[in-house]
Every structure is written in structure tokens, then in C-alpha cells.
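One chain is shown next in C-alpha cells, namely the form predicted alone.
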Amino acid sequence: MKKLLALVLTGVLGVSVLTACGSSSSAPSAAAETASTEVAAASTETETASASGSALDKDTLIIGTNAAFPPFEYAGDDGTPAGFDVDLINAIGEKLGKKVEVKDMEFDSLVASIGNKIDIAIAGMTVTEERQKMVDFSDPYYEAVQNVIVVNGSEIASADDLKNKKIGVQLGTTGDFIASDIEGSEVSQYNKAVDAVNDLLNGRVDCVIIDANPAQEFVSQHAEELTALEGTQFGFETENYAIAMPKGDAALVEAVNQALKELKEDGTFDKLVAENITGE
């Protein structure tokens, strides 16, 4: 899911910096406008979250994520989020005393709800220079790469390729964000991912740009139809998931990074990774 503004492609591409998505006209894209939604939206509340103290004060931390970026959140049979950053965000929840509260939301308003609706984002959300902006980050806590998932015999294998294709992405990820700036792309934007995947396999769109886990995940349903190529490629650079917090809370930021820690230190966050993850 799940993923953002600072990757950068090969100069095959012709882009240096990747901002936002929509498409490669020069009117404001989609999500260039919601990122500057986003930007507006978030500087007063993080305003607001800085000046009442820290979410430490709070017996209970409400948790956005999006519940629709397997393997890392998803729905689980009871209706409610579950997959590894639900497992981890429990996990430091136990850490610090706290009770933990997750909350299933659209992606692309999770930032601009950090210190008001929500006190931390874990969504398989990408480390960029535009979102530090707003938000404070943890260490990161997972290394990934976007992959492009194809229908079988697809004759896209390069950037090259991607050109003047139509482009399913989830609106304000990291895919999306690089589909803009594809030269010709006609980008299809969707609230979840398994949407453009459905496109795909209905011909709608000629491919989707998606995180390299979830791509495999939606491969793995679908694997006589469809394939995931990597991400290198196509020339996309490796990424950096952490956990989202309100600007200024560096009491917050200090305790999630020492429970990752900590975590890591004891062996949780690795059986984590397997459990959720690798199936191992």
C-alpha cells in the first residue's frame, strides 16, 4: 500500500526528482494538488499537537494505517487491520505502556490527520523530504523498492516501456508519485491497490506500480495471469518505510525508536518479519 516524493529514476525516464502524480502535462497533477492539501492541512495541526505536548500524555495512541497494502496492513477476518506494521505498532505499543487503537484510513489524508484525528501513521509509508515537512519520522523500520506488475507476456521490461501507458497506481503512494512523471503516462489513481490490480487484469490499464511486497502478494492470487518485475529495472531507487508522528513530539519520536530497538534487540521484530512477511 501502501508507501514518496524525493525518488528518483534513471535518465531514462528524463526526471530527476519525483514529486507527485496524475499525469506528464504540465497542469498541476492530482496528487501534486493532495500533497499541497496535505502540506496546508498539516502545518496547522502539527501547530496545534506541538503546543498541547506530547501523545505520551495519553493513556491510549490512536493508530491511522490503510488497511489495504498486504502483506504489511490489511482487513483480517474480523473486518479490522491486521498484517506486520498492525503486529509492530502493538508491539511498541506494549513498549511504552500504552494502549493501542488502529484505525483503518484512506492513505492519502494519514499525514494531514497526524496530531489531530490520529497521533501516529504506520502504513508502509515512504521516508521523503516533502513529508518531514509535516511529520516527524521514526529510524526506519523496513527497506523496500517499488516492483511493476504486468499481465503475462507483457512486453514492458524497461522504463523505455513505460512510456504512454496507462498507469494503475494507489492514490499517494510512492507509485503514484513516479507514474506522473513518466513521459505520456495516463495514471489511473485508486483508493486501494487491489482496484488497479482488478483494472489490470480487466485490460484497463497496461500496468500497475506498486511496493515490491504487496506486488508479489497480489502475483501470488493471480500467478497464472500475472507477473511482478523489479523495480531496479525500470531504474526506481531503493525506499525507507517509518513510522509517522506529529512535528515536534520529540518525546514521542525518542520512546518509538527506542522500543524499535528494543524490539530488534530481543528478537520480537524479526519474528515479526517472518510471521507477516517471509512465511517463514
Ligand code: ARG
Contents of the next structure:
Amino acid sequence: MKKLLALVLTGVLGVSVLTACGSSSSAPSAAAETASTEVAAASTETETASASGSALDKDTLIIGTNAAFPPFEYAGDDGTPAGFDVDLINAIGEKLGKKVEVKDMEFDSLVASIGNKIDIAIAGMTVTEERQKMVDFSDPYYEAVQNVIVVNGSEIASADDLKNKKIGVQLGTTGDFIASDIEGSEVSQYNKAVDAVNDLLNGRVDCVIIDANPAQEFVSQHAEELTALEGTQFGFETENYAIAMPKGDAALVEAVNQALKELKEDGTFDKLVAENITGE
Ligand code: ARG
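Starting from the form predicted alone above, please write out the structure of the form predicted together with arginine.
Below, the chain from earlier opens the complete complex, with every other chain and molecule after it.
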């Protein structure tokens, strides 16, 4: 009986998560096909997960992030990770009655570490089809788009202008994937986005492609020299941030989504957005 309920829940969750991501896809029919395949896959894997236990069986959840992505995560005053995502996962942990331990890691190693070194990743991580093959995502919690950081007076202003350019990105991010797809681009991948920004200041790259909020934070520290250009100007699509969890741990996904929903309903989520992102 319990198992049946779990399977039904998995189905429902699979559909809701995928519908949410599907909305940003430009090919609705392809997205629908993926949805049905993935729901089927998730149902089979639930059985594996319930046999081997859920991360929810633990008292402490190990969380991975990459604390170099303000305002979502950065090194706080005491050097430990702080920011919107850290506050959010702490609030979720409280709702679940779990302790959370947040570890700072390289962004590019987060997805592969889920289910072994860490239980959950929260890192301003965009839901992508590639990542969905390896992990399950919560409901999306934040909408984002890539920006293009340039030096003031740069001639870069449209998608065409990005061709054959030297582009700085953080390794393994959606900015990296976009840059690599641009015709003739020469992409420099950094472990930390701030190093890409420094190389832009040094003239080693022509621009940096990175998510809007961190782009604005980095630019505000060098307002005399840098500008962040809106991604829509370059035809970049909207992205959705979500929390990544082991594939098939339906109980965990369900609990995290429920906590997220409650935090939205009770105003905590908006309070954290105001405190960390939009400013009171
Ligand atoms: N949203 C982008 C992605 O998912 C970049 C995220 C980078 N996050 C970080 N904490 N460094 O690829």
C-alpha cells in the first residue's frame, strides 16, 4: 500500500517538475516526450531507492554548494558559505527536522557528488536535460537568465557580436555551455567566476557569460570599468534554479518540495529573497 502511494507520488512529482521545466523549452512536443519517459524511469528507480533507503533516513543532510556565486552563495564573514541558497536550505532543513551541513565544492563536481559525497546540491543550479539524466530536481525556486559582462564602451551588443570572441565562463555552468556553442568562440573556463571577471579586467577575454544576479554583483564592484548586458539582448533563454537530489529518492524530493511550498506560503521565501537578493 505504502509502496503504491510512493509510486503514485513519484508520477505526480515527475509530471509537475517536468511541466515546470518544459515551460521554458522551445519545443513543447519534445519536452512532453521526455516527460513521459522520465516519469517511467523515475517510477522504476523509486523501488531501488526505497530498498536502499532515502537520504531522509539520516539526521544530518550533507549539502554541496559552490560559495563563489553571490548573492546565492559566497564565503560569509567567518569563511563558511552564506547567501540566499544557504538560508533557503537551512529553512528547508528546519522544516524537515534535519540538521544541515553545507560544504563548499567546485561547481563542476556537484552533480557527480550527489548521492555519494553529498545528499543535496543547492548552488543556483539551472535545471537542464543533461543534469536531469543524473539527478532529480525540486520544483524550480528562482528564474534567471545569463548576462554578458563587458568593459565599458565595448562594441559587443548582440548575438552576432559574440562570434569569434574570447569568452570567460565558470567551468561546467550554463554560461559555459552557451559560450561553447557560439560560432568561433574561444572559451576560457575558470573554476571561479570572479577569475573570469578579473581576466576581463586584464583584457585576456572579451566578455564573461554568467547568470544575471552574480553578474550584477561583480559589476557593482567595478562600476567604472564594467557593464552587465541583459541576456535577452543576445537571445538567451530563461533558466530555472532548482535543488538537485539523488535520482530516484522520491521521498526526499517530495519532502523538499513540500517544505519549499510551505516556506513560500508562510512568507519566509519572500523574506529571504528581500534580505539576500533584492535588498529590503
Ligand atoms: N546557473 C548556472 C548553472 O546552473 C550557474 C550556477 C553556478 N553556481 C555556483 N554556485 N557557482 O550552470
